[in-house]
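Next up: a single chain in structure tokens, the form predicted on its own.
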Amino acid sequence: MLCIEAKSLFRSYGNVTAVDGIDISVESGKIFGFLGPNGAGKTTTMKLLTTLIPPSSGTITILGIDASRHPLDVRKKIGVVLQQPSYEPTLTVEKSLEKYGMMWDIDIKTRRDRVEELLTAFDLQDIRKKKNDDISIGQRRRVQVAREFMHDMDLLFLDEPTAGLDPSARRGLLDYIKGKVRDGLTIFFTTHILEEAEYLCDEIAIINRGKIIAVDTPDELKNKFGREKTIKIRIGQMQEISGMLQGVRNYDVSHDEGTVITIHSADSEQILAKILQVLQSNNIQIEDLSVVPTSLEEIFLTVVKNSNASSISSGK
């Protein structure tokens, strides 16, 4: 079942087209990553899907509801954590969570139970009695995300939810999100931290200049766009081998407690074979050989770069 379905979605601001005819399909119970450089159209898309702004044209169906015709019905079933800070400066952390539960008309017993659950899950116990104005930016962000889980929802939009969090808090939040998805929640997730998307998302869409330029699972994106591989060969002692490798291209040599030959190419296997043949013929012993998998960040940069080049060549 599709939780989000957007078709031919456009949004313009005067002469500027922020979202340019995109289609989005998100299955229920999945984590959908939405990536793109600054100004690509991520925030506008999220505002469209959460009914904060109407589309210039196109259709949006959220949880089976026509979002343009029935935005209030959509809002009752979703949660939204925007990138902008949002907190009550004079309320304590504990009271902030309680207030949010009251706003959603959660009964008092459920409200109190959820406050305790979230204080523990988001490591907020030690600051529960502190005012939001007296805690750090990262702690406020944890409170901002935690309070959204005070109410029941079928779909949660998270816009850069880990901004300002330390690595431990970031991993804790991501694991908590994974647990909620196992319970049936659907997540629409934007981030600039590509490792997060790779760790968390079932499917990823990359948007650039208002258009979706790639969409697939993280593994399939790597298969499609990750033709280049990085191979490292470590030789025990420092040796000057440039002369031996004349005629071999697309490799680098560095010296750090030995000599490391690094191959980074779409033809890395062929180059490796040539280098191994040279090393063997010169009786040079290899201490270590490793293949570094293509990261999602490299895929992202490649796809966006190719998209920009295509736009320039077409005059757009």
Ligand SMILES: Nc1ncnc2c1ncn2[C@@H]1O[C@H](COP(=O)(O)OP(=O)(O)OP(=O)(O)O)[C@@H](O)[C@H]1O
Second form
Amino acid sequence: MLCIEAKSLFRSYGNVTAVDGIDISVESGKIFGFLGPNGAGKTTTMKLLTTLIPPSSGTITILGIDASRHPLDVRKKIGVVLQQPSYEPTLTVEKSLEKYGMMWDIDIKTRRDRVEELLTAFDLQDIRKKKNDDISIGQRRRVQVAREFMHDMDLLFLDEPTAGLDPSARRGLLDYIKGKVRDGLTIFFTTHILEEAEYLCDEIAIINRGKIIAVDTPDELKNKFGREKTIKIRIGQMQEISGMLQGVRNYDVSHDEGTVITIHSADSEQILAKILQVLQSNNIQIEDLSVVPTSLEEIFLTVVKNSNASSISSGK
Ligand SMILES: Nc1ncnc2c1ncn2[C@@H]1O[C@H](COP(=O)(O)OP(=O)(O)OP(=O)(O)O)[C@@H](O)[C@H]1O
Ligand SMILES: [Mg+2]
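Can you now output the form predicted in complex with this ligand? The one shown was the form predicted on its own.
The next block holds the full complex; its first chain is the one shown before.
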């Protein structure tokens, strides 16, 4: 079943087209990652899908419900954590969770159990009696995300939930999310952090200037855009090797720290064989060698750069 189905979505603010004709479909039980640079249209898309703002045109169906006709029905079934901080300064951490549970009409026993579970899962036990005003920004973000799990929902939208979290809090949150998805939750998740998307998401869409420019599984994105590999060779002593490598085609060599040669190439195996040959015949000793597949981060940068270049050349 499709949990999210959006077709030909457009949204403008005055003469800025923030979302420029996108289609999104997300199957239930999946984690969908929405990636893009600042100002790409991620938050706007999330606000459209969660009925917080109406589209200029296009259709949105959430959990089988027409979002423009029945926005309140949609909101009852979803959870939303916005990018913008939201907290009540004078409430304590535990009361913030408690109050959220009351707002959603969760019975007292379930509420108490969930508060305890979330305080532990989000590492908030030590500061449970502190006021939101008196805790750190990252801790506040954890409270903001944690409280959303006080209620039952089928679909959860998270707009950069890990922004400001330290590495262990971040990993804790990602693993908590994974557990919830195993129990049947569907997640729409925006981030700038590629490793995070790769760790978490079943499918990733990359948005740039309001348009989706790539959508696939993390592995397929790497297959499509990441054929290029990086070879790093550390040699014993500084040598001028560019001249020696002149016969080797289709590569891009750079010396990073004097003794490290970095080679980017789409046919790395052949290039590597040739380079080894050259180094050996020149009696240059190799101290260390590694072949690294292109990271999702490099793919992201390339895809966004190409899409910017093509929209400039087409005059848009
Ligand atoms: N309320 C608003 N009024 C006018 N323009 C807006 C408004 N909100 C967003 N925009 C513009 O719409 C575009 C998309 O913004 P959006 O917030 O959706 O980007 P984003 O991908 O979430 O960026 P970030 O990574 O910085 O959160 C930007 O050009 C932004 O300046
Ligand atoms: Mg945003």
